[in-house]
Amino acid sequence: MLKNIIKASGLCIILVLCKLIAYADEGMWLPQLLQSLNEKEMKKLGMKINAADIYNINKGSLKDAIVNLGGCTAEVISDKGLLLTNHHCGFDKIQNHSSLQNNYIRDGFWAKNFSEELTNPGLTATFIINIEDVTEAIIKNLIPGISERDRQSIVDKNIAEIRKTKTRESYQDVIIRPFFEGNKYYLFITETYKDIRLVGAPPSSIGNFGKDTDNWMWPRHTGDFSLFRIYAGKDNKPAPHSKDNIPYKPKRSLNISLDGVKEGDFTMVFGFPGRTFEYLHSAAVRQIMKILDPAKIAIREKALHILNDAMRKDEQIKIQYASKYAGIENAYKKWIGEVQGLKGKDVISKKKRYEAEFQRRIMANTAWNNKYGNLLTELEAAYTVNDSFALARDYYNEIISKIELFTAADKLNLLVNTYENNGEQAYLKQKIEVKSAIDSFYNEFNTSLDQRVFEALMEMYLQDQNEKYISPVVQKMLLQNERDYKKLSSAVYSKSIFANPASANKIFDMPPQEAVKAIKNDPGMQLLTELQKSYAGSVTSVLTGQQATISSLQRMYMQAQMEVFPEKKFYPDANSTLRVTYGTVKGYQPRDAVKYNYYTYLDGVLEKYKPGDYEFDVPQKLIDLYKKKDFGRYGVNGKQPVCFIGSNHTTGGNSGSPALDAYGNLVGLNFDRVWEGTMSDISYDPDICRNIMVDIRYVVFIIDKFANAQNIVSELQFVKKK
């Protein structure tokens, strides 16, 4: 019995306490912040090194190593500035580099020396040089009970007049961004390298083994990577491309060890990772479990099988698709994942337990109580009246978004904007970016299967949503095409200038006048108005005031939360800035009778492979270097590792990021989270939240063995097993 130990309500609350502890493994953690808030407990569970070797400003540190590579992440591994990043963070440079004669998503890219590799316009490194705390200069003057819009006025003056002063090199940028919901503020310092090439990428039968059925599932077979440089100027800083810049030499670059891990193992991940909501009201999540994720489910699930569909049955759809086609199916899984997670792991339950112990704290402390009592119950009914608000907002963006005929039509429209508000001669110089836009467009661009997507999407638009958020003219044009909606796109990308290249660039040839008459009366761009005119009429007017309400009250939540609760560590929302997470290898078991192990070797990639199949055919050379247990150095006991697991806490933009061992070294990339753990970007579980990574042995083997890119080898430094 209990009574002898302690009362059933004090075990109550005892137990309710202990839940609101951060787990170990949970977070995404400031550099910068390590070793006041994390090193203690990092080298608990395993870890070396100090927080010091991970970030320092006064010598090179691991953070010299880790770039933001076009919104995923890379780290340097080579002192001539190599990169490796995810191949599906470089997909696109490859695709753009592809043709039907030199398919290098099919085959493969490997350049064999400098000259060879390839330049990518648009694409950046970024480090990170410094980080400061700026909160109090940023908030100094902002007064209390101000609207959320003159508020966020000050704010944008403050951080205006603070990149303006801050000192640093002319080749230097400032960052700053807001964190716990704009309670703090912090000050990047940054270099962006703009001459990044191309070096070597596996065929996509390794890179993307699996592709749509694997995706976001464990076990993973996936040799997600490919690899990139750092081009500077002969000075070693940043400068535009040039075939006159070298290869950058780093401050650090990281070591690979071909240890391996085993379950228990500390690792790290290190890098940008993207957007977390994880200090939201029971009813956001409520919103996004049971709304917003069904909706936008239901509407990319039409889309991707128009796609798919064509892309299976033409190669060069294939080429043209496949970056557009990863990326929508990409956010389609892992929101069902996502909806399973939030339900199987009743985390609304989980936040209203949450939310009693705080209103319950609040309650007993009467300052608290009058600066917080009703927060709660403001917050609940902010999300109800927002719910439909907000379904609405997501379905439009979702459509718009996917029909290509109006992503044609936005970009001609700067043309109309820029005329109209800067003359003419601000109209020559603009012509020529869209021009450039336009051309890279079309070449990803296909008619007929644009329009296959228009049907389904605007039969969406008009049949399941509230009609109050239905554009009545669109709905008299289908009533004009006798609710038809073949026939109403055949009325619109029959008579659309937009609906081919060459009509499209026609308009480039016309005088400026002439040029924005013929945008502004095509049909395309004019139902993209009205859809845009509707949508701005009947949502966004009253949406934006929603928001604003809720963003103030969710800044005050936050602000109440690390008050209310002294005894937890809070980390910050993911917001794209520099974090560490750490945790262990170690398996998992998401569902009864069913348990995963932490490791994949190539026997699972054979043991999927299906000869011509899209997702699983495997390249011929990989299959005899399997039979033939020609794994090098690489292997272990006869096998090849392939993929690990860990409870790292990852997301979107953590892809690319090096999986550390404890002293620092090299072990993995990590590309992916397991299915039933994709809710971690709402609500962290230790026990089926987990990150995939594949194994930095796997990534060597087949750069060694099954590319023959010695030239690339010989750039990597090997450390000693410890």
Second form
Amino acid sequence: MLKNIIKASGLCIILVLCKLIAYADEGMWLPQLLQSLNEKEMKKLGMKINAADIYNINKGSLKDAIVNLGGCTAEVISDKGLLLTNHHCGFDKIQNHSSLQNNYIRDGFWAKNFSEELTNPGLTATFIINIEDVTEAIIKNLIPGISERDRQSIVDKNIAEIRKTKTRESYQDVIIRPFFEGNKYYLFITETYKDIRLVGAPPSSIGNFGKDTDNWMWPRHTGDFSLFRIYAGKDNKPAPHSKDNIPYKPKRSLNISLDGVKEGDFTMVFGFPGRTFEYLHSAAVRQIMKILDPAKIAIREKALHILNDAMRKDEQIKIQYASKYAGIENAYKKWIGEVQGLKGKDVISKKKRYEAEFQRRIMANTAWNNKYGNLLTELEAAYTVNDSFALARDYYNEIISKIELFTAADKLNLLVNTYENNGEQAYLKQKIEVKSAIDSFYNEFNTSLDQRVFEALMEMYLQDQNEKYISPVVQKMLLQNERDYKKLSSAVYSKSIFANPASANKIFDMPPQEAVKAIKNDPGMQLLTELQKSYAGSVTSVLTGQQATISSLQRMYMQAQMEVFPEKKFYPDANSTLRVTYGTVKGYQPRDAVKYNYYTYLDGVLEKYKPGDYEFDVPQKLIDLYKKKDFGRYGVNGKQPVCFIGSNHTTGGNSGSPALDAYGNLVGLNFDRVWEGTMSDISYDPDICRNIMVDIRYVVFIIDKFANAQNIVSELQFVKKK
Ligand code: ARG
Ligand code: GLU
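Take the protein just shown as the form predicted on its own and give its structure as the form predicted in complex with glutamic acid (GLU).
Every chain and every other molecule in the complex is listed next, the one we just looked at coming first.
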């Protein structure tokens, strides 16, 4: 009834308009535009510093303490290049240094001096030196109406040209990225350090406390942090790993405040958010929510079930698969939350109301109508024809990437391609790299476990998909094996050289020609090739064109939204570039009668404690500290704070980002979002979207009281207590 009255009275339009003005909490803002777009609002929310203290290219600013650390964010917190990031960001590296004897995942790791810090080949830390708008130079010679492919090739040429001619120091790099769906281009001068060493990590029972049960959940009690250090050449510039490198002397390192935060306090998060999709058409949201997410969830559920079963029974498998399992589970659980949130907040209707207002404004303006009159209809049609192809793509990608026999085959296939395209010399060079990749692959591989995954997922591939996307050869193979997936898997695994490291390694002893033949004739390789061929023929061949159409329509839609809603402040979707997001410390109410407080304490860790449990065990030392209330200067009123939440708009990639207070001091470390709010990648809702941060007092409490790593504590810079 009330709904009808509101609709009839036109109030609906007013409500839509209110939603159009971006909420203070929503947005991942460009640091170089804070002054013009956000500073006023940030100050209104309580910020005490200026935009120029956050981003400044002429003198030191907070941005000089922030790095991209292999896809996560990390920050410099000492004048000796000490880096703070999440435990789950360092997990893979901690795992690489772990064995059954030195189990750093289980027991933690603390270097007592520089010489004990552990090297991590391949791990890099990238600083952003400068950001420039280069849109004009990139789009200058684009001719209206050209195909998406031609457009891209002109853009690529322009990017290459600018990268070549841009003046920079020899140790700097130039990156150019599209923003606002290709309506803007920004250039980044970067400096990448390549010698990054592991300094410290708490045991998993602290750093990953609650594991998958608590992942994406609030209330949370995880001390999700680890410490690394940047090493530089003698001149403090980036240098390849060397014993002679020295701890990096930063332009800026963050100061730590032990004052804590209270509800309503200003906070900002500074880091490298990965990807968001805030400006999609409602048809795209429908596709994600009703088709793609549910399919991916179902596939991962099968795989996770099989892996979990094996990991719980076997400590060796648990170590081998811990990192992979966490990765598969992480997105799986996020998608479940995303679908629930999109449904619960009825984002499709919200988008449709927005589109109705968009269309109303377009129709009222002839120039707009000529340009954009059919845009929404075309977008809707483009997504509708794309539905089944997008599903086939996700099915293919999800399934192929979970079957590790294919991963091995793919790695060895590199040798075949190299031999056939570039000859024997190139092959011999390539062989060294492939051998090392294969060695580390088999360190984390269990044949019978993979075989079980194969059986379950090939069944999904063959049973759950539209016939036209399934390879007929694979269908025939199934028939030959009496429609029995176990038989199908033995037919492949009993003969494939990739099924175990010994037979796979024989490849490297063969003369090139023979090795190439053996790889090509392998039943695992042949099956993969067949799947790839049928995917290319029935899916990619159509999908590429569809995606080009969608990209060009979405680009125009983005441009149109910015023209048609001049009262709205737009921020570009996340694209792994440096952003600032800000909001306040805030609890939330996810469901009727449920209200979440914004803080958790060590008491909650003990409430969740299950002795010996795989997820909720607690180290004895931590229990002792709790019992003695030995919190030192990190506790308040006899309690030890652990985590808190806020309304900062974050996403994957923001892991490890600093949470800063009104003065730019470090008060927390971002590591997650609440489950109800994971829809914020597609539609931010101020009621339920919250980021989760570990309180910096818990981090330092663990380093100091739990690990007694005084060498690390003495490096930290604390601001005076207020
Ligand atoms: N959900 C967080 C993120 O997206 C943390 C993931 C790591 N933790 C885990 N239990 N898998 O990355
Ligand atoms: N844990 C995420 C990451 O690794 C951050 C959580 C999120 O997606 O917001 O970046």
